[in-house]
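Taking the form predicted alone, here's one chain by itself in structure tokens.
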Amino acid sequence: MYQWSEEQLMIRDAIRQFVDKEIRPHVEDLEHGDLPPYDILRKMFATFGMDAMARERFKKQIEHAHSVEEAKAAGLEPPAKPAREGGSDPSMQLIPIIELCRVCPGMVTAMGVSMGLTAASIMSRGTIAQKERWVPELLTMEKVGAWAITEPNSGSDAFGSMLSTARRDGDEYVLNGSKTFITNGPYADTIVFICKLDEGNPPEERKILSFVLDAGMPGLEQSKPLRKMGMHSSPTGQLFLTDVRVGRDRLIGETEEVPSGGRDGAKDTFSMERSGVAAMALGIIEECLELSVNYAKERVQFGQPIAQFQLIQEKLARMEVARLNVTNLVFRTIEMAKAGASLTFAEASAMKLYSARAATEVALEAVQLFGGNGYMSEYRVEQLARDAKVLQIYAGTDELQIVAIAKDLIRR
């Protein structure tokens, strides 16, 4: 794959029209008026049948899961995983991300954490009953999801510095702790809460467990949205748990004996999130490049359009190089998904590292090209520069991506 197909371009144009009609007029309220993005996202899902496709995919996944369980119980060979169908073309999931990020990247973060991270963590390790209980409404955005791992004292060292705990009490668990920087935290209906099992042993020896919580549970407090540098359309908040009692049915997998103490599940989720950053970065880069080219043609200084100056041309050329490179990374992701292959953790880290840096550099260069105008919120490059920066921070900082890539190289 070296370019979008005609069908993909038709879908892209349709989504672009929706964005122009339904989102651009509300950007100011999404950015500064405390308008949650969820109703607009639900309208997009309904408009393009994304909710119906998600329900159909989930139905087939659950049917296959039941078939596997029945085969195991009968001592038979489990049926093969069904082949990918046209309706689940990975490009159909990435194109909306790219188009949304051209205008309002925060909406993608809100959507991705809900139907991506939260749902994926339950789908990857949960029981069939747990999947049926919580996942369908997350995949369709009927309910908002949050994935809670970061704590006030733990950023990059998510597991080592984790203080949140689960303590056994008969057939139940009692959860305590606090989480911060949680996307969708203020409005989440369903929360995956990651913590350590406290058995009186040292914190570094404790198992990592994940529980599914519902908003309104006694002892669970969700803060108001936090004020941030960027991604204003993605509500971020804190969670506080004080003696929240849950049954084993809310423990993902309904067992404490999960691979690597639950770390593998979180690692898989991080890998998925990191590879998705490339699509987000591409949207930001495309929009910044288009805005910059148009501005350079129209802005006149020293008697001629600034596009005629070589230093401006260099900026535009570097933006185009970044666009080409990130586009190729997105195309590679699509082709691998079609082939049933997955990115390694190091590959996902490499993709995120490059894409996040490219988007941030392009957005800041766009501000520079616009000069004083670029520093004003009236011009959209100001918002895109603020939004791009967090791509180098969340889902693992640039520094952590470098460590993951280097460790993989050294192990070879």
Given for the second form:
Amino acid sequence: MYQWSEEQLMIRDAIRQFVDKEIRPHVEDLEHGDLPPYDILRKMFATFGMDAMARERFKKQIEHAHSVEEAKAAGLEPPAKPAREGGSDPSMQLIPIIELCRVCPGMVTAMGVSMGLTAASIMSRGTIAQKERWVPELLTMEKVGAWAITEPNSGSDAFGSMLSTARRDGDEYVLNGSKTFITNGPYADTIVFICKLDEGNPPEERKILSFVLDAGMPGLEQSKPLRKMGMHSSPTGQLFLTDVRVGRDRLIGETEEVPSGGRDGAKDTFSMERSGVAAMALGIIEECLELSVNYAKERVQFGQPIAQFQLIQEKLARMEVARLNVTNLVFRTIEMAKAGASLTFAEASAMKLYSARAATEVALEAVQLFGGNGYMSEYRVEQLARDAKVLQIYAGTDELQIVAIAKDLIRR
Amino acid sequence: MNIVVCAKQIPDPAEPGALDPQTKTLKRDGKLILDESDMYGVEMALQLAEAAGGGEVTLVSMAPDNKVDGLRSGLAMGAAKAVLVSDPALAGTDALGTAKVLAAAIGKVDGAQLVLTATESSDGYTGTVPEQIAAILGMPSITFAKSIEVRDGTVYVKRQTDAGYDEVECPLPCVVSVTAGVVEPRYPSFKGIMAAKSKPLDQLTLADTGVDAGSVGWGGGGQEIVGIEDAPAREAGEIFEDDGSGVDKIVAYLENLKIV
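Switch from the form predicted alone to the form predicted in complex with its partner chain and give that structure.
Then the entire complex follows, led off by the chain already shown.
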């Protein structure tokens, strides 16, 4: 794949029209007001039939899961996973991400954490009953999801420094801990809470368990949105758990025996999250480049458009190189998914590292190209530059991506 | 109820358009999109078919170079099939010739009970094609519909006027032109977009329509474009010096325009 197909361009144009009509007029309220992004996202899902498609896909996955269980119970070979159909082409998820990120990247963060991270972590390791109980409404955005791993003292060292605990108490668990920087935390209906099983053993030997919580459970407190540098349209908050009692039905997989002590499940989620960041970066880069080219052609200084100056041309050329590279990474993701292949952890890290840096560099150069106007909110590149920066921090910092890539190289 | 919608494919108004100095007409060699004014007809047709409990919506179009992008948009919205007439001999066809071709194409759609059109296209603006189609097909017609209902073989229309609207009715089959306010066109769903390419799209030549080649094309029209020129630059506005009587002058000016 070297360019978008006719159908993909139609999807892009339709989403672009929706963004122009339904989101651009509300950017001010989303960015600087109190308008949460969820109603607009739900409208987008309903408008384009994304909710119905998600429900259909989920139904097929559950049917398959049932047939696997039945085959296992009968001592037969489990049936193969059904082949992907056109409806599960990843471009249908990536194109809306790109288009939303041209205007309001925070909305993608809110959407991605809810239907990506939260739903995916239940889908990948939950029991069939757990999937049916929580996932459908997350996939359609009817319910807002949050995935709670980061703590005040555990960021990049997510598992090593994790203090949140689960203690057994009869048939139940008692959960305690504080989580921070939790996307959708203030508004989440469904929360995946990741913690360590405290059996009185040393913290580094404890198993990692994930529980599904519902808003309003006794002992669960969701903070107001935190103030932050960018991504204002994605509410971020803290979660406080004080003796939250849960049954085994809320333990993902309903078993404490999870592979690699539970660390692999979270890693799969990281990998998926990292490839989504490339599409986000592409949206920011495309918008910044388009705005910059138009501005450079119109802005006159010293008697000529600034596009005639070679130092400005250098900025535009570098932006275009970034756009081409990140586009190719996104195309590669689509091709691989269609072929049933998936990125390795190190490849996902490499893609995330490059895309996030490219988006930040392009957006900051756009601010520079716009000069004083670029520093003003009115010209929009200021918002995109603030938004882009977090791509280098969340879903694993640049530094952690580098470590993941290097470890993989050395191990070969 | 089977409904036909006349769907014009036009150069994207978001792109700078250009006139061909040779033919003195709009260049149409780039990508063509579905005229926004026809999206209202497509949406109205889909809603009427749904309200009638079924039936097909068919798009009919005439365009150069077998262009189908605009029709795909209408199919993605939910139309069942499309008919495109494309033939080099049709270049330069005037409004009446276009109506003849479209009427012939509509005649090939089985069981078409209602024909919807826009009031005028966004690139040609003649606004005469809907009535010409009705006359050629021998159907009654209603123009400028702001709402349409169909009950028991009769179409009930609120027809937009300067003063408000008239309530008009006529028996099916008929031709109705719809205004931009008639309904809010839907966005195509992802599924609709993916399905659009596999929907039937019949491509006809001029010969297939049976329309006399002498009545279409550059030579067949009853009109000739003798010249094209840029619109005159807007004249400077009138400037009032405020010598203390500024308000009176502005009021007098507005009274002269019958605004106050």
